[in-house]
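Take a look at this one chain, the form predicted alone, written out in structure tokens.
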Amino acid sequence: MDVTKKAIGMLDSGVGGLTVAREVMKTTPAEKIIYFGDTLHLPYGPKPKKDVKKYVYKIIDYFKQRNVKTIILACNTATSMLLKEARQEIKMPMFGTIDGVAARVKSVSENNKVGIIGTKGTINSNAYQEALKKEVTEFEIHAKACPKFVELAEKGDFEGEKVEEIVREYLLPIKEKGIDTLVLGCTHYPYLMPVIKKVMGENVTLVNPAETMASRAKNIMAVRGMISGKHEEPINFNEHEFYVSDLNKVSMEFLNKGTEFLKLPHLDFEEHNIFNNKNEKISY
């Protein structure tokens, strides 16, 4: 099969990379995306590597079998976790949240202090400070993790009173050490960017690791011969697939907001939980 006509496989721990789809989308509009949330194992922030790895390999060998020609780790946690490892083990082109956002931070940053949110794991692992730190040895740092984050966007709540209640609890610490700059390094965590940046202010400028990724991914896939020859003309957002691992844990009303927030045209959930073949369909 040509490999212009192949799909592109992107995994996520639920529905939170579906943020990364759209940007996907929006740069390579004619590529066939193959989606799939396992929000069986929801979150993966709090979990320990091997368990992250197993139920990411899983996956893995689910998008081989599908035969797609690319596959982007849309979450955070399994970029940070496992990335530069999954490179070496497997043998087709891979893409992370993590590509480019260094030389991004660099670009935009003035005072080169620097803020990173996102899971637990991400931030343990320290993968976007060292990554930072190697595009410019003498940014200051500060990263914490902001777990609620993820339970919030899972559930549709993207603003009010409450969810600006726990941003402000997250982030006024960091926005007190003076960042101009502020990765939003969890897939989850755009659909709160409205707060967030109320939070932090006109002063700090959000990064959002998708649009750098995708950005990224089309270049190397075009130099690489990968892009669909109709890459100007988009498909039809039927084409696309999306898959989770659980459907009980995807709720209608992220549903609901999430579809609007996206910009897309509807979301059409399908379970395939290859953790035990069951599957089942919802839509919105």
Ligand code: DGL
Contents of the next structure:
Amino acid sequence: MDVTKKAIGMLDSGVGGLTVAREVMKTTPAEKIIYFGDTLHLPYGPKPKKDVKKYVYKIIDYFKQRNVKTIILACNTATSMLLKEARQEIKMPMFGTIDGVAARVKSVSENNKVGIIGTKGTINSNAYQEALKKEVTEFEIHAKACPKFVELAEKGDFEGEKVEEIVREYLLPIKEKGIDTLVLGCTHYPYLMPVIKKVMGENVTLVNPAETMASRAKNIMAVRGMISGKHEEPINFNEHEFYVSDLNKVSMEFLNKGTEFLKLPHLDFEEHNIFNNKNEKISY
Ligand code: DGL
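Could the form predicted in complex with D-glutamic acid be shown next, to go alongside the form predicted alone?
Zooming out: every chain and molecule, the one shown earlier first.
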């Protein structure tokens, strides 16, 4: 099959990665996406690397069977823990949310005081901190894990007093350090962007790594001759495929609010539990 016509395989631990899918749809609208959210094992954030690796490699095997042209790790936890080694172990072009983010931060930060928020796994891996320091050694980095944000996003709780209180609890301590740039190092956090913006104020620029990753993926695919030939012309939204490993874990509230937030025409997941041996698909 002509490589330009193959799909992009995109994985996340749940529905958070749809914020990445949205950026990829905007940047490369002619590309078909096969999305896999591993809701059965969500959250990845607090899990040990060996477990995350087992799940992620299983999804990668599935993408290989689907003959995708490239894989996007649309999960910061998986990217931080595994991207480097997966690139060596798996013979397929692969992108991760961390790609290009340090250069973007360098271009927006004026005082070199940078905040990075993510899951425990992402923050403890030090991957973002190392990438930022490699770009600008003078960066003063304030990193913080914000595990409750994932639960809020998965439940479709994107705003309101309760959300603001939790956001303030996590973010005011790093705001007080005088950061002028905050990296949203978790796919779920863009859903809380309006509240995060309100809490952080106008002087802090929020960086969504998905944006830089999407344009980097576009450039690299173009250089390698992998991009869809008709890349100005958007494909029909219905051609994208959205799977989760456990449909019961996808909340109705998220589906309603997430679809609206992401400005998607609709959002229909099909259950595909690749982790059992039966491999049957259920849809509703
Ligand atoms: N999607 C994950 C990430 O970007 C967050 C959710 C989880 O803990 O699995 O890190």
